[in-house]
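The data below hold one chain only, encoded as structure tokens and taken in the form predicted alone.
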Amino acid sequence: MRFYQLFINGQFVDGEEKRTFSSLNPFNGETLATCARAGAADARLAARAAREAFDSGPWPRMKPEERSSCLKGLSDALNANAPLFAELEVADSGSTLRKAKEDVYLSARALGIYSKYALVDLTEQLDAVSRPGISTNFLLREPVGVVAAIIPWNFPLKMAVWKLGPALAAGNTMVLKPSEETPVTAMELARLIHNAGFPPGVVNIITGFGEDAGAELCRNPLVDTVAFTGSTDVGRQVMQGAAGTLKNITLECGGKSANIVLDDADIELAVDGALYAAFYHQGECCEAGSRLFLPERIADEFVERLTAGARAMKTGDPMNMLTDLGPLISRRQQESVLGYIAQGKRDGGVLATGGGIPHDPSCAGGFFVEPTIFDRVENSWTIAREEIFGPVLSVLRYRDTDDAVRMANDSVYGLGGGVWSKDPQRAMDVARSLRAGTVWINEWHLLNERAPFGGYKQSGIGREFGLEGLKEFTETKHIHVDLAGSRDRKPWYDVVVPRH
């Protein structure tokens, strides 16, 4: 069994209370590792070293072709040891081994892309202005200072390098808490940054719960901006209590994403991908395609293929490279998904399969969910209204294109969505009536850490990846240079100025 310190100012310390906290290995309930339960005071300490790192310290100083250097050593750093990670991260979170190495990758990957993000000149000129007075302007974009970064439990590996990647690369400091039911990568990757060069309080990883570390930090006066992902009720509460002190902050939160296949789409592809959309990591994501739209035409035999694909798909041990669906993060999240499933079964849904707990011995230990399937769902049904988090699909059939977009965007959720055709118009145009941060065409879940990523409506606020997620983690300041020279040219000074 692991035990992990907390990692402030650049040492591996107990907390001040000597509390701990156990993370379980989803698939048997096994102690995977004991960590230090940060609280309130911890926290502070942490908040704190970043502020002095950022005050006084270097990195915000170094040369960009430091910080890109200290984070391509993390990049190289994390693909050496690529193979524990993938293991670890199987074992804290129920990702299965093919989504864990991929995850590993992409991460190191993302590193790598953010160490040339700190070599990007983000100064832009601005047209010349004559009146009211002859000068030049330029927009610098300045690290914002200390950022507190709050993530969840689903994607805990990726979710770390996608908070730290950016806030680093533009010069920040910061303060990580991982979520308390996969604290174990997030804490091997301290071990990775204590290796590294970076200087002491530019990187700081605290292990806790939201109700003590988590609003601690949201509330910290150190701390500059808060960048959170999570469930739409917390993100309300990291609102709250960063209002205190008018904090920026980034909210990647719920998603109840609407997957449309047209009447002219290719069946076998599509069906495919709404299994991928819907089931990939056992649902438990943000942008899961989790409302399937189909067209009555077709609905019938895509639902009688839908459910034989999810009847095949393969739920155990995620160890297992040929496993496709592994346990859920936790008892609670089981009973918290079975729960809606009881609900749907209330509401009148069709359940084309799934809707209990698989029967296969190897699934005995852990918190499995069978692959569900609902049909004829209607869109104001609970199932179809909430994140559940979960492998649960829910199928509703429409009339014509106008009443899918309708459907669709009848939803306070708007982080992705998905269009299936053959006609590459048809689906644009569809695509373009959907609200939503991210569609995909013919495709599901892939992101690019080149292209903006986030939410409409209470799916979020702000944008991560790409240059306009480094952006979020800066401050804008306008110079103004004077090009008159002389008073005689500065006639504007008569209003408050007398001549001599």
Second form
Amino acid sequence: MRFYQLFINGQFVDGEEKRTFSSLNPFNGETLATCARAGAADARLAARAAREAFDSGPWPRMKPEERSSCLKGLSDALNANAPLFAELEVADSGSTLRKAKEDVYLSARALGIYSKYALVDLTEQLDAVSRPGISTNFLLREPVGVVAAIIPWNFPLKMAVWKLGPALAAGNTMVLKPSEETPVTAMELARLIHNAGFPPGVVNIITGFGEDAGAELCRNPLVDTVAFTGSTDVGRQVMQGAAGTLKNITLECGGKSANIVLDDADIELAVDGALYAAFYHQGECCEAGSRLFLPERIADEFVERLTAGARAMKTGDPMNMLTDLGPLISRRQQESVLGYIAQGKRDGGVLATGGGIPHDPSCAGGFFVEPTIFDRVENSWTIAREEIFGPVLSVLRYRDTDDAVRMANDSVYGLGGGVWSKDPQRAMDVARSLRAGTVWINEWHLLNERAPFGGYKQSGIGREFGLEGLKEFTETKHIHVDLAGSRDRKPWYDVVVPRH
Ligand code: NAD
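Alongside the form predicted alone that was just displayed, please also present the structure of the form predicted together with nicotinamide-adenine-dinucleotide (NAD).
The complete assembly is shown below, putting the previous chain first.
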């Protein structure tokens, strides 16, 4: 069994109250690790360490090349430890090994990209501000200060890196709080950070729960911005907590993304794409394509193929390279997903496949749910409106494209969306009409650290990735430099200052 302490001010320490909690392996229910449980006092200590590292430490004052080199070192260290990270990500989060290997590779790649972002000079000259000879104007982007990053359990390592990378590249210091369900790879990352030459206090990582450690980070006056990824409900609490000190916030929250197949789509591709969109990582993805819109004309054939595809998916030991779907994160999540399936049945959904716990003996000890497809779902039903965060796909049939787009946009969420068509113009028209932060055409799930990602409506505030994402971790400073030079050339002073 593994044991992890908190990482505060460059040191591994116990929590003030010496409390601990266990992180379970969702495949067998066994304890994978015991972690120090940070309380509010530990969150305050971590915030203070980050504050001091920002206000008086070298990090924000270093040359960008030096910050870049620390991030590149971390990327290299992650690559060098890839097998360990992949194995722990499987055991902690229920990811399949196939996906976890990809996650580690992509996390190291992301840190490499952010090491290059550390070198980007975001200063802009604002030529349009004044007439020539009156002033010259600049826009500076300066680090916002202390970032509190709070992340969920579905992609623990990627989420950690997606916050660490841009916050550090922009010159901030930070406190990261991983989910209490999946603290392990973040704490392994702390070990790498410890050895990678970051000054003490620049990165602090505390394992603990949202109600005390997380809430304190949102409230704490030493924190300048909260970068949160998680559910929309907790996003609201983060906003409320941060309101007391008027902090900046970014929220990457939930979704109920609409996947629209047009009647001219390549059916074979769209079927596999819809399965990938809905069931990747057991459907525990914020931008999962969990609502599938099919035109009446092709719906029967499509659902038949989809059902065959879902039945061919193998649930089981996530360490087995042949497994397609691993366990859900916890018994609570399994029960919640099964509850939604029961609700879908009560509302009158036609269960095309799945709906229960897999019979395969290899799934007996874990929190599994079969890949499940409901046909003939109405957009007003709970399973079409709420984020299930499990392997449950709702198929909705539509009359014409306007009808599909209207239903797609009839949601409190607006994170992702997709459209499948052989006609680029038709596909683009639908893509433009979807109220969502990312829309894929004949694709799903592919995100890139160079392209902004985030939600419309209650899916979030702000953007992650790309230069837009980097700017979320900066303050904007306008510098006005006078070029007029003499009193005569400043007639606006006449409003209050008499001429001599
Ligand atoms: P969650 O909202 O329950 O928890 C997320 C984090 O918030 C955890 O670290 C938790 O400890 C912390 N937290 C809980 N209460 C808090 C409080 N009062 N104050 C401060 N922090 C608090 O989410 P989850 O169940 O871990 O993850 C699933 C959710 O995350 C889904 O809704 C999913 O859509 C969302 N998600 C969104 C994105 C995105 O990029 N938009 C990505 C992944 C997951």
